[in-house]
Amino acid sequence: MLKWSIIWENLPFLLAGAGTTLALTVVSMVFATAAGLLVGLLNMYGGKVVGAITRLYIEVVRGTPALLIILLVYYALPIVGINLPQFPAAAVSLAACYAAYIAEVFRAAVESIPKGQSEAAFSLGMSRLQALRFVILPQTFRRVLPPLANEFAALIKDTSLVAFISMQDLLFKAKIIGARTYNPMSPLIGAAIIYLLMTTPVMQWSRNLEKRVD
């Protein structure tokens, strides 16, 4: 049965796991955004060969479960001599996974900008790189903020997958409490509440951003 006393007594332990979850989310999101922007631009402007490679990466990663990517990075890479500790392995896995989705977000945002913007930049003597830097990308970043906020909220929840490599995030610590108290329901409910408290402000921020962009 649900016992609130178990949640309250173990709240500092759960909050420590929540701190690990947030740190992993922020690090993964930073690298995923940078990689997603690069992959998205290479997919559109990198030529046929580079475009085909980036498209293959996007489709393969989007069609592969995030949990499988985490397990491959943590357990398979040591076979070829690449040994990553838990936190870097989890961050690399989640960043690689979300970069594929964010690349599509950037691609859609760039394509939504009227072509007349680029043509006007070219008529002023700008190169393609200058047009991207000074005309296209500033408008792109404004448009991708709401979907990036959504991706950030989704990433907070997906960090729970690192519990499968025994990383002591919020979910893993909730499972420890459940095993220790013989009451798995209570700490899991506590973890669910903490996840909700972390994601709700981000989702509200995303909705506010959508209104401002519109």
Second form
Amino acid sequence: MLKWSIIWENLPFLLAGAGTTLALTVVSMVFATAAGLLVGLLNMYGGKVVGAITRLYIEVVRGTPALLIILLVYYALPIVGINLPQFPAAAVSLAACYAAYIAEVFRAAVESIPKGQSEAAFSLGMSRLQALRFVILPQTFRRVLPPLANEFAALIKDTSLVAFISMQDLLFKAKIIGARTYNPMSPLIGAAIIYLLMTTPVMQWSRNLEKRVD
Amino acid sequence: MPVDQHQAGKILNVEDLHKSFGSLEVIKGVGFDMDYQERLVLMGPSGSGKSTLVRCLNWIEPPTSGRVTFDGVLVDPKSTDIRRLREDIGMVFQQFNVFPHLTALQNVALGPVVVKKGNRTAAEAEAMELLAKVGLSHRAAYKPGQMSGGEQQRVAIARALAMHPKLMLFDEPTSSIDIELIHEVLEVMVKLADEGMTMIVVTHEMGFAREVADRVIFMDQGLIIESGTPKELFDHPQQERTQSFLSKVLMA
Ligand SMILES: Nc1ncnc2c1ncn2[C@@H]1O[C@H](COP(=O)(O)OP(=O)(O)O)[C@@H](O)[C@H]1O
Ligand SMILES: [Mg+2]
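Now that the form predicted alone has been shown, please provide the structure of the form predicted together with the partner chain.
Okay, now the whole complex, with that chain kicking things off.
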């Protein structure tokens, strides 16, 4: 039974959860992008051993549920003496997870740049790093933005998994309200609307960017 | 030593150069040398290995074996600084390979700023001079996407010149350019030759070769078949393969 009054009365509580969701998304995304770029570059240019290690990382993470990685980081790290509070633990696991996908985004973008571009850079005497920094990566910028925006939207949704380590994100708060009011449906609908308000603009932005790149 | 005597005053000496891609041998033992300020034109059918040979000279394609001596120094990939070598050898590509995210001016100034760690203002001032030299002062702020093929290739030439190379390599610089714009690029190359630039040009432009080349080398299937002055090679080719190639080029 949907009761709008329940959503309305608990809106500040829900919005506080949305704030946590958004903060976690942004922090995780920043680290995931930095790590993804690094992993992608190491995978392409790191040589045989580093290439194989990063490839293994990418494939393992992409083949594993994000939830499992979150639980692993939260429950397994303390065993080896690393005690992370909820928020950093959640951010680290989500970043580790998304870095694998983002590494592939950067790899695809770098590989889409014609070989002649790096050859021209090399012919001027540039090192591999200089060619990347001044010639290749600037050209990938427009190409990586749409897929990165897509990953960002997906990450907004995937942050809901941190409810499993009792983090009070948007979904978790909705469940609290549901338990308190004996009406689980209403706050969930409220949360769904707030998720949509966050993801839709990002996905629309991504679509617009894609159109401009073509 | 007699060998050094022979090499004295040569900018380039290539001996028994081989290059394979996997099991496919593309350059099968090529040797030639070049004087300072010499202009060499390289011709031959498509697939004969001209691009590969030229790309071996600046290690964009590392040769499989052979000896390359550039400016008096034997190039040894173990001890030679290949990046330093490339600063001294300018390269112009068939597909221009100008940097599409940068303006013409930035394209030309990038090498001096990044590689030679030069002062940006000075590098851009010189880049302006080089753009003027290739007739593109009015395009300094344009990006490659806004320029014709002939203009892009002239930017690419200016970009290579900005490193003050001792040798310029041109790999079919006009093959991807609309016919009516080819002369713009050739004029710049003639000007360079007149100024005494040492250059190797892969081209099938017979007019350019006759006007500019000191020597023409004809290649086929990874080997040098014949070489001589443009007059010797074009008017009295000795080898049958050269004759049949020239008749095809002249017909086209
Ligand atoms: N990177 C490469 N990998 C494999 N084969 C190549 C590569 N580059 C060139 N080749 C081959 O080498 C031969 C000579 O090519 P190329 O030097 O481009 O000839 P040309 O410039 O005279 O047309 C061709 O058969 C070509 O397919
Ligand atoms: Mg070629």
